[in-house]
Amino acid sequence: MIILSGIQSSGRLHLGNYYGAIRQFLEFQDEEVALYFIANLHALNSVRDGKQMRELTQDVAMSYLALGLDPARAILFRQSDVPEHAELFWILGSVVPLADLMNAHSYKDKVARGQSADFGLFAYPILMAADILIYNSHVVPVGQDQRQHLELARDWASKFNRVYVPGYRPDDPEGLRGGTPGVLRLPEARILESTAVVPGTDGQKMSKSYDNTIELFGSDKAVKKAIMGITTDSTPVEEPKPVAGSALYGLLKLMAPAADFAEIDRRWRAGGEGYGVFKKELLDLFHATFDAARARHDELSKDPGAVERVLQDGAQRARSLAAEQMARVRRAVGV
């Protein structure tokens, strides 16, 4: 079993990254092969400063390690250190219908929000597909918002196989019923529905793009400011608080142990306490959950050489897998 996922180095990691993805990654480290990459090529769509890119990439690596990723059990590496990603991106792109890219939800949403409609943003799903397919991945943990991109990766892998693999049958992609196995495996999504979308401080999905995050490794002051600034309505203190659409309620439900949340939920619905009380409880939950990792992050920041050695070793291990798959692709297309 090969499991793979990545995260962009376009900003500091936040609660949405952890509960939407990284917490799952840590649980998957005992899979046969677990690869986690820092998607710094994708991040070029939003980070246009070389020094900042290097710093953010290093910070993401430290954050993974601080949160418990074990490089002895999983492969952690920079996307840019494995050039096969970019090579497969180009070859795969030669069979991708333009309409698929034009209709991608993420592209249309980001352009509508004012992001520049550059080629990198437009072709983002192809590079994401190449990231997945270059390792013959079986399973890809993704957020709900990335489901379409994984479906596109499956569609394009199937089209590539139909074009370049004689005897390939879409109804028998692994060749288990007499067909020829595809060169590109069709990956499966693994989505944890209960935490697929983490609410941000403004009630939208938590995202660096929306500037509504609670950073995992921000200063104590910055974390407190973000949590105490969570948007709430004007319900009087004595009244029951509404549940639907409440970012604060959603984050409490996400972070509190089930037994503790049952009591929080009772008090929330009973009224008699202001939102400030619940925000302070969320702040306490944050520190109880992440202070050990925050201390580890501080330690790693003092030894960047050790972090770099982890990334270099991970790149070497990842590239050995990618090279095998790339050789099969090259043979298939004749280059």
Second form
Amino acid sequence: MIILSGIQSSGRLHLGNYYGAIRQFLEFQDEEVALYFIANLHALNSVRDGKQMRELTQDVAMSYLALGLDPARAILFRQSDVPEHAELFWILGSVVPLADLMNAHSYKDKVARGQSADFGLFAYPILMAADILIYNSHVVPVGQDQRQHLELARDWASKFNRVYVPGYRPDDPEGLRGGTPGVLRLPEARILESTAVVPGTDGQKMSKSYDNTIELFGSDKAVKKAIMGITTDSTPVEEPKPVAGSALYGLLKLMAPAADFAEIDRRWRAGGEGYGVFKKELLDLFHATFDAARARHDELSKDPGAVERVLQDGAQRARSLAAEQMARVRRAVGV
Ligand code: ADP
Ligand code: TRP
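Return one more block: the form predicted together with tryptophan (TRP), after the form predicted on its own shown previously.
The complete assembly is shown below, putting the previous chain first.
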């Protein structure tokens, strides 16, 4: 199977990115082809400074490698190094109904949160669909918030095939029952439901746009400050602590091994200990879970040349796959 996923280089990675997305990407590395890319073209919609863009792109690459992406098994590359993504974006865009984009909720959400209402943001789902379809991907592991984008990618692939592939039958997209197979394969989303939403330090969804993140590769001091600053209520030390809506409880549940969490849960409900004790435990869990990756990240940051070589090599491998698919698309549309 061909597995593909991308992550924007629009900020430093946080716990929400890891538990909501990256952790499961890495589980697919042993599939026949696993492609992971840094969506820097998508990030242009929010990062408007060239120097910062280069730094963030490099940082996301290092973060993937530090968290266990193995370039011997998976292909890691920068979206902008494979121009076929942008080329398919345009061709696909010619069959995309405007109404689909107008109904897409991520555009509306992002504009509501203050991002500027530019064409790039509006057209974002088409580029994302092109990212997926250019490799004939079977499965796309993503966070919950990307579900609609995957549905759109399927709809548009199907429409493209109906328009351009004579004999294509939408009820037989792979041509297994007598129809002609499509040029574009309909991808499937793989969504991890259990950690659908990781809470941030203020109890809302953890997100860099809410300034409530715990960064995976922040300094020890910054991590401590974020964890010790998690919002809690004023339940007195001796009383049982409420569970519903508590970010601290949610994060402990996410990070503690299930066997240890049962005991944490019991103490939480029993009362007698203050929130500070539980915050300290979360901090210890954070370090136990991520210190090995944090050390690798430090090492990689001393050797940017090595990271660059991984990206260049990845781009070359990705390009040879994308070029084949692009040739089929060009042939189908007659350009
Ligand atoms: P942010 O909200 O910080 O801007 P992104 O939108 O760049 O994060 O998210 C990248 C990936 O990480 C997405 O697939 C998304 O589903 C996942 N993700 C981000 N924040 C969370 C969270 N709080 N809980 C679960 N998954 C998350
Ligand atoms: N939109 C995705 C996000 O914000 C990133 C992304 C871009 C992506 N292109 C993709 C994810 C293709 C999967 C497949 O998380």
